[in-house]
Every structure is written in structure tokens, then in C-alpha cells.
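A single chain comes next, written as C-alpha cells; it is the form predicted on its own.
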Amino acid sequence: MSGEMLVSTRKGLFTVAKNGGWKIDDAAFLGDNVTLALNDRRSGYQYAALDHGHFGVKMHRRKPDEAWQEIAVPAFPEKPEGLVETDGWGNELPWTVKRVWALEAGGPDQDGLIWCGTLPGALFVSHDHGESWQWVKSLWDEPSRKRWMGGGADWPGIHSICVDPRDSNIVRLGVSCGGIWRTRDCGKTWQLTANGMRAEFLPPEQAGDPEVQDAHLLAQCRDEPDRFWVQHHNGIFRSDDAAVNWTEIHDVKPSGFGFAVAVHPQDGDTAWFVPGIKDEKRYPVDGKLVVTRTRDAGKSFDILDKGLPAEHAYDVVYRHALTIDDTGNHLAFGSTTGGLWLTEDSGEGWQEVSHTLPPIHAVRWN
């Protein structure tokens, strides 16, 4: 356990460290919208993605105890004259990166390689620590990509990137209303792997269509890498065969809806979720903030609430705002109301780190 994490918020990037107790240790980009951060343990670099609204997306990089430096931003090539790109709803897609929605380091044998998923649904890769980015056109050219749809966001987007610990050339993506995708050759070719998922928002005859499944987050177990979990718009799904086929987990209380999922790094049967009321409501059931945990691959769930607000809690926990460390004992999550909570015993008890932060987009252990 590193004892330090990065908290990306609407008004800055905060470092939380254990100095006697868990406290905010540093702040950067104060007043700016930091949507995501990444600590690359291979190089020691940290990355931050900022959304400046009208002025666009910016990327920054530093080594700890050094100053942040602006680096290249993933960008589409020049748009062909007369080209109009639309999503599965028929809405026109912008030919520019609107948000960095996923950042992931490549494997230990891929020094300098960083993957980046964006809104709209494009994938980029850097081979030089973010100095430059290449558009992964092979995924953009997939015919079914044109069926991807915007969900809660205006456009479809790539929000999850899982690099296989056995082979760095195998990468899996979670796409908002676009299913689960896999490459076995570091992005040259792609396969759709969302069999068994169910999209309740579509007519029954289309609900099992793998091309439009709304995965909210995709998570892989490090030491049991064939085991994957997905928090989906319509519930929780588990895969036992490396994310090819999926089994729906039914009757999860208080709710199977949510955005975030964390899986134990050593035990693929154990995973955590932050449930809420779906669709128009999107706040904790009965106004009580809880975390749910399964230790038996979804057969049963514990409701973990010790130390969490028991009433009048209207916190939404975004996709990247729940994180687990390498031990599997320390988890932390942040909410849209600026609350940040942490556990050192797998969720049995939670401690509040802060309730005064700006709305939290993402939390990540260093």
C-alpha cells in the first residue's frame, strides 16, 4: 500500500497521504477542472487531464516533487472535407477530444506507452510518456463503432482500459453504450466481447445486442486475470473467461445500479460497488450511502455502512471515484458532494477524509 492517492476534482488535483492520519497533503491546478490523473509506477511520472471548457482539454505531466509541465494533447487528424460522423442516435460527433475519460499505463515491457480513451469514443496511444499521441484508427474504423451511443454524456466514450498482466499486447476497453472490446495485438485489430450482457433500455429483441451495451466500468482481477467485473447500466455482470462471455448478477440489494466497481487484486471472487437509484434519480437508496461487497462471485453481498452517512446523503460516485490498493485492504471513494472516505479493512469501517472538497471525478492510489 502506497499511503498516497490522487484525487481529481472540479476545482483541482489533491494528493492525500497518511501523515499520522489521512490528510490532504498537496493541491495543484486550483480552480481548474481536473477530470483524471494517473501515476505511472514504471517511470515515476504523474499525469493530469484538465477540461478547460471553451478552451479545451489540456494534459500535464510531472515527477513527484517537480513542477507540472504541459504536454501534448490527444487529437484527431485534420477532418476530411465534407465528413459528417454520427453516433447510434444519429447525433453528430465532434471531431475533437472533449474529455479524457481513461488513462492507463502499458505493461512493464512497454516503457513510455500510455493508453488514453476519450469522449467522443476514440482511443489514443503514446509511446514516449505523453510527448506525442497517435490516434488508434483501427478501432475508429470498426463498422459497429458507428452504432455506439451517448448515455449520460452527450457522446459515446471509452472510459475503461485494462492491460492484461500476462501479455501487454492484450488490452480490453469498456465503452459507454458500445460494449466491451479486446485487442490481442496492441491495437492493430479488435474484437467485440459483450456476449450475455443485457441493455434494458432497448426493445426486448435488441436487449442482448453486444454492440450497444452500456458498461459503466470494466475491472480485471490482477492475479486471476480471466475474472472480470462490470458495473453496467442495468446491473452487475461477471466474466469467468477473460471478458468474452458475461453472467448477470441478480437481486443485489439495495440496488444493482451504480457507476464504480473495484475488484480485489488477488481474489477475483471479491468486488466492491457503490449502489444508487438508476436513471432520473441517481442518488443513494433511501438517502443512505453504502458500499456493497461480494466475496463469493456474486452469490451474496454485504452492505458496508459503518462510518458512512446514514441519512440525507445524495452522493453520486462516478466511474473512477472508487479505488483499491495492491493489498486489497485499502479502498477509497469520493463523491459529487465533495466527500472522501477511506477504509483500511476492506470496507468493514470507513473514515471520512474530507467533506469539503470540490465535486470528485476520480480517486487513484499512487
Given for the second form:
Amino acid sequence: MSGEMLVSTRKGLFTVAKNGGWKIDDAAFLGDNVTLALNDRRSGYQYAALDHGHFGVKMHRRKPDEAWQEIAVPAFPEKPEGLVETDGWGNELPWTVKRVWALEAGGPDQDGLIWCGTLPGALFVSHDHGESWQWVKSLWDEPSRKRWMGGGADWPGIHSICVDPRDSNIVRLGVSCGGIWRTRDCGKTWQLTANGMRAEFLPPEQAGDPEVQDAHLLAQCRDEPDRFWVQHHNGIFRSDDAAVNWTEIHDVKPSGFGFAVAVHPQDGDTAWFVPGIKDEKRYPVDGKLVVTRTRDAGKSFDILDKGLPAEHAYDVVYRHALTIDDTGNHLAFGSTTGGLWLTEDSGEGWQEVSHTLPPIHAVRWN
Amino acid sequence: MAHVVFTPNLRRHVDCPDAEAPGATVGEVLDGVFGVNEPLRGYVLDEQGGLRKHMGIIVDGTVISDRRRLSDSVRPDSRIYVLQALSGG
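Starting from the form predicted on its own above, please write out the structure of the form predicted in complex with its partner chain.
Next comes the full complex, and the chain you just saw is listed first.
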């Protein structure tokens, strides 16, 4: 099992570890907005993405028990003179990184390779543990990339990066709003694979357009890698054919709306979600915080609430703030109101680690 | 040479003592400062060389007008303040 996790918050990065009970073991960047963190098991490096607001986006790195050091941050190349780019809504698209929205290690055979997705929606890759970053121009140049739309964020963005456990050159991306994208050649060429998704908020004739689907998070089953789940703006979708075609899961109670999804690493039929009232309200139904779990590929859902606040809970769980460990038994999630909960039995019961943390952006097992 | 003062709030993140550099525009002066303090550049300017959205620059009491190219003129004895563009609450 995993004994440690990184919790990225509006006011710092916290390491939570099991020392007797689950406790906050370390706090870094106190006062600063840490939007995402990554523990790269291949190298032992940990990465933290910060958004200083006034002073921009920064990236830091450390080896455990060493000091954090600022390293290079992904950056757009010089914008061609006179070019005005807009997203699918017609809003001007800046050529500056506004937020690191996805950070993933490459495969075990790709030493030093780190993928980074950003707002606005660009992909960057590092081949040297984050010492330098290259803009993945092939994806930016995809004609339909210009149709990507801002959703909950001001600009479209890449929030999910799934490196295929069978072949590290196959990588899939989740884009809000821009569907699901796949490369089979480590980023040289790209294909859009969001058939079957549905964007309810668009005119009916455009609802099935794969290019504008608002995937909130994409998750791949490690041991059944053709099985994918997406928590979508419209609800929950499942793919049985490696994210090519998607099936909508209907009638999920108490709600199919949410941001996060975690899939069991060994059993692709089992996945967890943290639902909320869609989409203009975004808080737990009836103010009761629950986790939902399917163990039959979406035919039915368990509502898991033991140990979670039963009333007046207005916690929203962002897309990167639900995490599952390698065993599939241990999950943790953090909320916008600073609650952090953890289960050691697949969600049957939850224990509160803290309810006084800053707003939580991301939780990830080391 | 123009004298450049950076918001003290930057000191928590990056070394930014007062500096002096030659130049006829804000951009030229800052380029001279960043030339000997490269880590500071990315805290003030974005990757396109424009002033970050929530930063402001005041030259001799006047807020600069060209945030993208930093072409506002400076004199050899100008004082340039690089500040957070705070507003409200």
C-alpha cells in the first residue's frame, strides 16, 4: 500500500503520511498556490507546479528530504507577430502558460520524460527531468485544436495525461473542452477519439461533436488498459475499446455530475466518483458529501458515506483531488473547503485527515 | 542610468535588489537588469515579453501605457517602480 501522499493546495503543498495515524508530515511553499504535484517513482524526483498569480507559473523540483529548487517552467515560443488566436468561443487565446493542469511521468522505459498539460491547452514534454521543456507543436497545429473551448476555466486546457502501460509511446489526453486525444508515436501525430460523448449544453445538432466534449477527467485502468472512464461535464462515460468509443452511463444517483474519477488499477469495472449538483450549483446533493462507486462497469452504483459529513457540506472535489493507490483499496480526496478524507477499505469507511486545510487542488499518492 | 525598484513581495521568491541600467525605454532598462539577474525576468514578464497581467510599472509617477512592448520612454535619471497591480480588498 502507499503510505504517503502529496496534497496541493491554495496555500502550500502538504505531505500526508501514515505515522501511527494519517497526519500532515510536511508543509512546503506555505502561502503559495500549489496547483499540482507529481512524485516520479522512476527517478525519485518530486515536482510542484505553482501559480503565483502576480508573478506567474513556476515549477519546482526536489529529491525527498532535499530542498525544493526552482527549475524551468513550460513556456510558449515567441508568438508570431500579428497573430491573433481565439478559442472555439471566439475569446482571445494567450500564448502564455496560465496554469500547469496536468503533470505525468512517462513510461518506465522513458527515463526523465515528463508530460505537462497547461491552460491554455498546450502540451509540453521534458526529456531531462524538467530541466527543459519542449512545446508539442504537432498537437497545437491540429486544425481542430482551434475549436477547443474554455469551460470552467477561461481557456481550454489539457488536464489528463494517460501513458499506456502497454506502450509508453501511446498517450491519451483529456481536454476541457476538446475531447479525448491519442498519440501512438509519442506525440508526433494525434487522433481525436471521443465518439459517443455528448455535450448537452450545445445545440442538439452539435452535441455529439467529438471536438468540443467537456471531459473533466480521463482515467485508464492499469491492468485492463482498454477500459477507460471519463467524468464528463454531462455525466459519466465508459470506454471498452481503449478510449475510441464511449458509452454514457445514465441515471447515476445522487448525481452523475462531478470532476474527479478514480479507476481500480486491477479491475476496470470498478470506479469511484464524487458527485455534486450539476452544473450551475456544484455542491453535494442535499449538502451531504458522498462518494459513488460502481463495481459492475456502471450498471449500478454504491453510495459510500460512512465517515463523511452528512449535512451542510459544500465541498467540491476538483478533478485532480481524488486518488487511488496501487492496491485499489486506498483512496483519498480533498475538497475546496479544505477537507481531506481517506479510506483503507475501498470506500466502505472514510476517515478525516483534516478539515482545516486550504482549498485543495490535487491529491496524489506517492 | 535609470533606477529600478522592485516590489518587496518579490523577494520571497527571487533576489531583486534595486538596480540601475541604461536604456531609452522601459523595455531596454529592464532588459539590462534581467541580463544580470535572469531568474527575475519570468516573475515580471511572461514568455512573450509582455508585463504580467497583475503587475504594474510606474515611471516617474506615471503608469506605463505599453504593457506589451514596454516602449514607454525613460530618462537617464528616471525611477522605475515594478509593482503588483493591486486592486480592491
